[in-house]
Structures are given as structure tokens and as C-alpha cells.
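A single chain comes next, written as C-alpha cells; it is the form predicted alone.
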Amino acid sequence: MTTIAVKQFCKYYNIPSSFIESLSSVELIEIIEIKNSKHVRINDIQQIEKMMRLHYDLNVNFEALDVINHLTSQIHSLQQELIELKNKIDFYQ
């Protein structure tokens, strides 16, 4: 597991690390912490840069990030899904 310190995750993008505990208050993320620091996994980062957008360049606040996280995680379910059906499809006709 790879992981980048809060801090240093913070001090690239220019925003403060309350940022990344709000996200992680409503479960968005996970803090680890290692050896009395706060990190982040990097395979988050994208998640994390997605919401930083929707939060700083739109305005919506941290529980409307969970609800458009959840739909967004349904929409992808049911999207694999519909092909794994297509699939399905296409092998019996």
C-alpha cells in the first residue's frame, strides 16, 4: 500500500488539510496514519482531485460529495453490469 503524507498532499495542491479530514469525516477517504503522521492511499488521489473540483470550483459542500459519490459508484455497477448482460446476450444468439 502507497501511500503521501496529508501534509505534502496539501502543500501541492494549496489547500488545507481540513479539506482531506472533511473528506474523510463523511467516509469519502481514509486517513492512515503512519508513525504519527496523517497519509493518504494513492490510489485515492483521483477520487480526491474529483472532489476537490466539485467542492472548490462548484461550490457543493461535503454531503452532497457523498451523495454524488454514491451515484456515481451506482451508475458504474450498473453500467458493468449492462455489459456483462450484452455479453451474455451476444453469446446465445
Given for the second form:
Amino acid sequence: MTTIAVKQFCKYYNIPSSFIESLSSVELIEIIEIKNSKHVRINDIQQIEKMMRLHYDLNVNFEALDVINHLTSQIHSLQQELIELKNKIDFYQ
Amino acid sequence: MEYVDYYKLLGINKSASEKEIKKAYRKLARKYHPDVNLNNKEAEKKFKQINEANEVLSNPENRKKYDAYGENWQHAEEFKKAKEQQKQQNYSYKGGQQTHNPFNEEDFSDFFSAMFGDGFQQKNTRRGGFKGRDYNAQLQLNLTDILASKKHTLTVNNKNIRLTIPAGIENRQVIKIKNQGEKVANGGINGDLYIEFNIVNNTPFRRDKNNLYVTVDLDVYKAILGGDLIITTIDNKKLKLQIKPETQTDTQVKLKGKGMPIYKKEGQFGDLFVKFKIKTPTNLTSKEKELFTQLSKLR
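Any chance you could show the form predicted in complex with its partner chain after that form predicted alone?
Once more the chain from above appears, this time first in line as the rest of the complex follows.
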């Protein structure tokens, strides 16, 4: 598992570490303790970036981020299903 | 090039306060933000428009000029000059500050460029190090183009990108090319490029994921007596099929491993299903009619 220290991440993105902690508190990401230091998974970076844009650009609070995350995942799986169905229609046309 | 009514875009009147502009922008931005509108090009376009409106109206100086010239935007040349001067003056003040403009110049309308110039920089300074925007592109290929992994060169935003397209990619499948989106300065992370594939099927084969389906004509004599039938596979190879005597119409045979290559599984293929349609002869001679009559009497 590849991780990055929260401290390093926050310095790079110029955001407070409380942002990451808040994301963790609504279970949008998981904070991992490695040798007394807090880390996040590299795989979660894309998700964190998205949450940063929504929070800082659009003033979306953390509870709403959780709702948005849930709904966008649903949209994503529905879009995938739609692609499969469209291809199925092409097959019968 | 048309005049763009930024007030109308944000749904506010000309006397709107800064607070009202911000409120209207935020409300629309939440609705059309690309992060909450997955793969929605209409929303992306709308998001760019409202951003442009916000760029102009939330800056008191830009708003003043916009209000002054408005529909007479063609006479905004003097303003452009003033803006250039101001940009030079601001340079030393801005020195060292990390700024990131999340929009390219092409994201702004022609009207905007004519009025405010190409060197316009967004007022809002977002946190440094943000990721650049992702780009979306579409690539059309024929079904026969994806029978083997091939190298292709794409031109996206005047930049040539070489990529290998894996064999067996699905129609409407989207692949991500890392770092080929918007380039970001000051240590930020470049955006990604998303390519949606449009696979055009100009073959007699119908595709369902990795399997191919084809219907072939079978003459009545071969269907009754059996025999060999040559069929052509999607990769233009000839295959000899043994037709069993008394084959019925709509009989389907499976040719294992003669379908589409399986995506990212080298050397693995789907199957080819061949369905027979028995073709009865037409324009029978009197002799043939006589023989068929005799045959019918035997049953």
C-alpha cells in the first residue's frame, strides 16, 4: 500500500490538515497511522482533490461532500450500465 | 461574434450587488460544476459561461467597463490598452505568488477575448499546487482497427499525443491518459486526458462484448445433404465449416476463439457464432419443379 504523509500532502496543496481530518470524520477517506504519523492512500488523492475543489470553490460543507460523493458514484455506475445497454441496443439494431 | 449578456447568464439584474453576483454565481456553479456533472458536456459549457460572467461582474473595474461598452464591445480597444498597462503595473505586486488559472484562453468566448484581451488573468487565486483541468476527446475507429493493439497519434489542443490503443476496446469506453490534460505551472499536477472511443462497425459481424455474431446463407441442398462451407472471419481469414446433413434454419454454431480480442488479455479471444439462414432457390425450371413435386409426394 502506497501512502503519503498528511503533513506533506497539505504542504504541497497548501491546505490545512484539518481539511483531511474532516474528510476522514465523514468517512470519505481513511487516515492511516504509520510510525505515529498520519498518512493517506495515494489512491485517494484524486478523491481528495475533487473534494478540495468542491469545498474551496463552491463552499460545499463536509456533510454535503459525502452526499455528493455518494450520488456521483451512483451516476458513474448508472453511466456504465447505460453504455452497456446502448451497446446491447446496437447489437440488436 | 455575439454580445454576451453576463447578467442574464447569472440571472441577476444590472443593479445587483457584489454579494448578489457571488450568490448567483455560487448557486449556478454548484449546479454545473464538472465534478458533479460526470461526462456532461452541456454542463461543462454552461460552467465555462457562468465562470466568464463571474470573472467580469465580480471585478468592479471589469464590470464598469462591461457596463459602459456593453453591446458596443467593438469599441473596447481603449479598455484593452488600459488593461495591458495595468497588467504591467501589477506584475511586481504579484511577484512570487502562486496563482493558478483553471481555465484556458479558449475557455472564454470570442466576445470576452475581444473585450478583455487574451492576457486576462483570473482574479481569484486558488491554492497553489491544484490539479489542472482534465480534457475530454473522442476517437472514432473502425471495428477492424481494434483487432490488434496499434499505435495512434492524436492531436489534442494542438499537441500530438502518441498512444497505444489496446486491442478489443469497447465502443463508448473511456480511457484516461495521465498528465495529458491542462498543464499547470508552479508545481501543480497536470490534468488528465480522457478519450472516449466510438467504434464504428462496418462489417457484417455484430459484436456483443468479446463475441461476434454473423448470419450466413446456406443453400437448401447443402442444408439437406451436408457439405463444406467457406466463411470469412473478421480478420479476413477463410475458414472451412462442415455442414451436417439436415441442418435447420437458424442453427447456430460456435467457433471458439474466433471472436474479438479480449481487452488487455493478450492472446485471448471471444467466440464467433455463425447462424445459418437456409436460402430456397428461386426461378425454378420446369424440371426442378417436377423433381420437387416428386420429392414432396415421398413425404
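Positions refer to the first chain, counted from 1. Between two forms, the rigid core is defined as the largest C-alpha subset superposing within 1.5 Å. For clarity, every value in this text was computed on a predicted model and none was experimentally measured.
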Residue shift check between the two forms, rigid core fit, Gln8 Cα at least 2 Å
no
